[in-house]
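As a starting point, one isolated chain is supplied in structure tokens, in the form predicted alone.
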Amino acid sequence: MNDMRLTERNMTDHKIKMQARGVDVFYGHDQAIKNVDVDIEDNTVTAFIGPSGCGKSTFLRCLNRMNDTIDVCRVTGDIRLDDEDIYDPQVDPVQLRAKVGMVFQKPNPFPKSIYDNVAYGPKIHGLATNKAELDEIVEKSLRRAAIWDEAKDRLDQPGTGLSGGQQQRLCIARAVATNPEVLLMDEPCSALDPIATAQVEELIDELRERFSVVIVTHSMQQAARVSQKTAFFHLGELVEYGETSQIFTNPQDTRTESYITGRIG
């Protein structure tokens, strides 16, 4: 009994959320990426890590088309989402971020209510037929994003009116107000204190228990806690992908044990 439950275990944990095959950005004629493979697991943190301006970033936003703001920017390649490609032209990029939800580097609270912030997504995406249903989802999602008890008292003031961590953990509520199935964090915790980046920390690792999180970030020592799959960025290219622990302390690339080192980067 104890062998199949394992066994379940270990199948339901490498389910494949997204998968990219061969994909190559570029700005202009300049290249910052090359030809990346990468599968993004269910309920599972995933750490992009590098140096800087090595892709990472720029990696992230094609998982849910922000790239496409950006005029000069072409990606190619395949990028699925459930075995669904979302760059095919029937593919509505607002709804695709809805699915893929995204939490950014400084904390970007709309000049809302708290309240506000939190409901902009389902109203927009009409996941709420009625007021009730819209405080039921509005509370959920700032429970999920551990900030319930510090807002609920002030759900009618402005966001921006947040401390910093504050303000991301409200910016994590209101990207999983929508129920996205995929959570980007592009460095979500470069611009906070230690205390609030122990706290944002906390609740990536209760996040995965819903979600498949993708995490870029410039520490690796917050790779380490908070990731079990780890890819390491250089020079656009995807050096190495496998368990966070195999990185840190096996890693196969001599570039890769250069950076955790310290010899580059």
Second form
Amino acid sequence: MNDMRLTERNMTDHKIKMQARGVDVFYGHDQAIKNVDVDIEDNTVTAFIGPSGCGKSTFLRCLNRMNDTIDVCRVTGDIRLDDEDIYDPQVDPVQLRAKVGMVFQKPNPFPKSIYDNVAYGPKIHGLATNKAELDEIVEKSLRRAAIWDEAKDRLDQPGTGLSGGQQQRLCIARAVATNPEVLLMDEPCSALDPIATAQVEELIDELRERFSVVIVTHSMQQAARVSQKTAFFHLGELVEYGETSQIFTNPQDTRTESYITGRIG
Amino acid sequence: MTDITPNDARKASNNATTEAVKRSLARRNRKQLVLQGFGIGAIVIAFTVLFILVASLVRTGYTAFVQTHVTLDVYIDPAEISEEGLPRGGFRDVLTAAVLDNLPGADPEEDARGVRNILSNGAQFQLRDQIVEDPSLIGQTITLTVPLSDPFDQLNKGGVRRDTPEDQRRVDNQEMAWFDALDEAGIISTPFNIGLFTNADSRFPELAGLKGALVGSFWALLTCFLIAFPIGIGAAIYLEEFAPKNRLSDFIEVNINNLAAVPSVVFGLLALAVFIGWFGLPRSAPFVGGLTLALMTMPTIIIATRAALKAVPPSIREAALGVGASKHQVVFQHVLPLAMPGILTGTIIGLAQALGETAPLLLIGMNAFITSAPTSPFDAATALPTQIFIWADSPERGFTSRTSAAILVLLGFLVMMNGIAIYLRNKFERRW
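Switch from the form predicted alone to the form predicted together with its partner chain and print that structure.
Every chain and every other molecule in the complex is listed next, the one we just looked at coming first.
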């Protein structure tokens, strides 16, 4: 019976967008991530789950080299985006982050207007040659983030004046405005109420059509709802990675089973 | 009756808790009251001291904001003043004659010397300037308002008491009678003392003003700002945002904090040795004063800027990095604008501190006696605090009140600058 469902889900066979092999992360002398291998597929939502401190956020931040900003953090191993090593000395993290966008746990719009929030990325990367193009990008991004209708009449008002859920969707609009290939989301709904959470989850499912989405979440229900692939992290190790349906219904590892049934975590 | 149900046990323990809380509550409330009392007491003491300070300054200083003048009809006698002989003109005699006209009892020959001293020494120059400007006045009678000399000014304002025995009084009975005669003639007036702000320093208190000190302080502060602000912000941005965190940066940080605590007189000695002795910059110049004050202000600005940069939430940096901003874009487009109010507040407070700083300026010679306002930052000048220092050292009664008045002016500027700092902080305060 389980096998039946597995094959059902397996039908969507996408190409691999990001590939991590033997990734170790150290904070000073402490090892936060131990030898992680993951393949992230295109047009797929991949969820990272696991108890607090298991390293799922740390690993997520390796994928766009946000860990570079932490002095004591050291990453070894091989992470590739479209077969290009992102930790190659010739790769500029700035360039990488234009291709791998990020949405953070706490909504963090710039204290600027809604328009400027979304236009900032395209502006610094030179994606628009004139105002009309920029306007178009802003509108498209806000529409993709499902906040256009709420924001269109107040584009010149500060983004910080929006509600929490709206702010988070604005941050998603800001992240998709540079037209990234991968979108990283670090517990994007943890500061939101259930209604806003539902809106953002719906949005994530839509975003899958254009991007490869990686989401870190504490909520197993959320992982089950939005993701096709799930990776379970425990104490810095990737314990199990596979089809979401399989992880939640037929986990291979006892630790995964204990976590999803609520016995550890 | 003896069996105790679990419910009763819970009730009993609840009651015990309530009782315990009640007992400790009174003690805790008492402690809070005592603490509150101390706080209020401290504030009351602070305000009382401040009030006494300001009140005593106002009491001694307010008389310097008005100045006794006499209005005279002066006949410009061609016999005394001719167009060709202007530089040697008898301006003083002409004025004396005009005063004597109002004193029927005085003998023009015998009392001329005494009567002459009623007017300020500056009166003759005022008349001269007017005639140099318009020589056609010679031969005419003009109405002129000139300041009285310090003893008579004090007599009018009550600084010289009439009930003091004559031999201990700066104004003798005869002079007092003359003054009263002029007063009865209705030509004595006590208008606002514009000279306090438009005159430079003088030997004569009735002529001494703050213009030289104000202009000197302005040039010094401008120099200080132009040097300390960019360098301070640059250093702070580098240290906070770009410098690797290692022993060297720790060492630099400790030293900057120490620099902020170095006594200002040390900076004065350093400036004397380096700027004047070594670089050969002019003595007493506001530019050198500004350089010295910049040395002192820089640590303050660096510390304030670093604190302001630190206060920008990391989420904003992450957001900017996340969309692919480079390090310098994060700093200059996001962090620095958000930190600007804090930086400006720190800078203004640093400048306010510099405005009141005296010791380093004494060492580079800004306490010289200079009777004209500087026209450039390289001219010799005084500054507000050093002017106060000079006047406080002068024995005349007129300088006592002028010292207090100058302190009030200085305090006024300090309050204004701090007010601007508070305004900026409130205006740009952001919530995340």
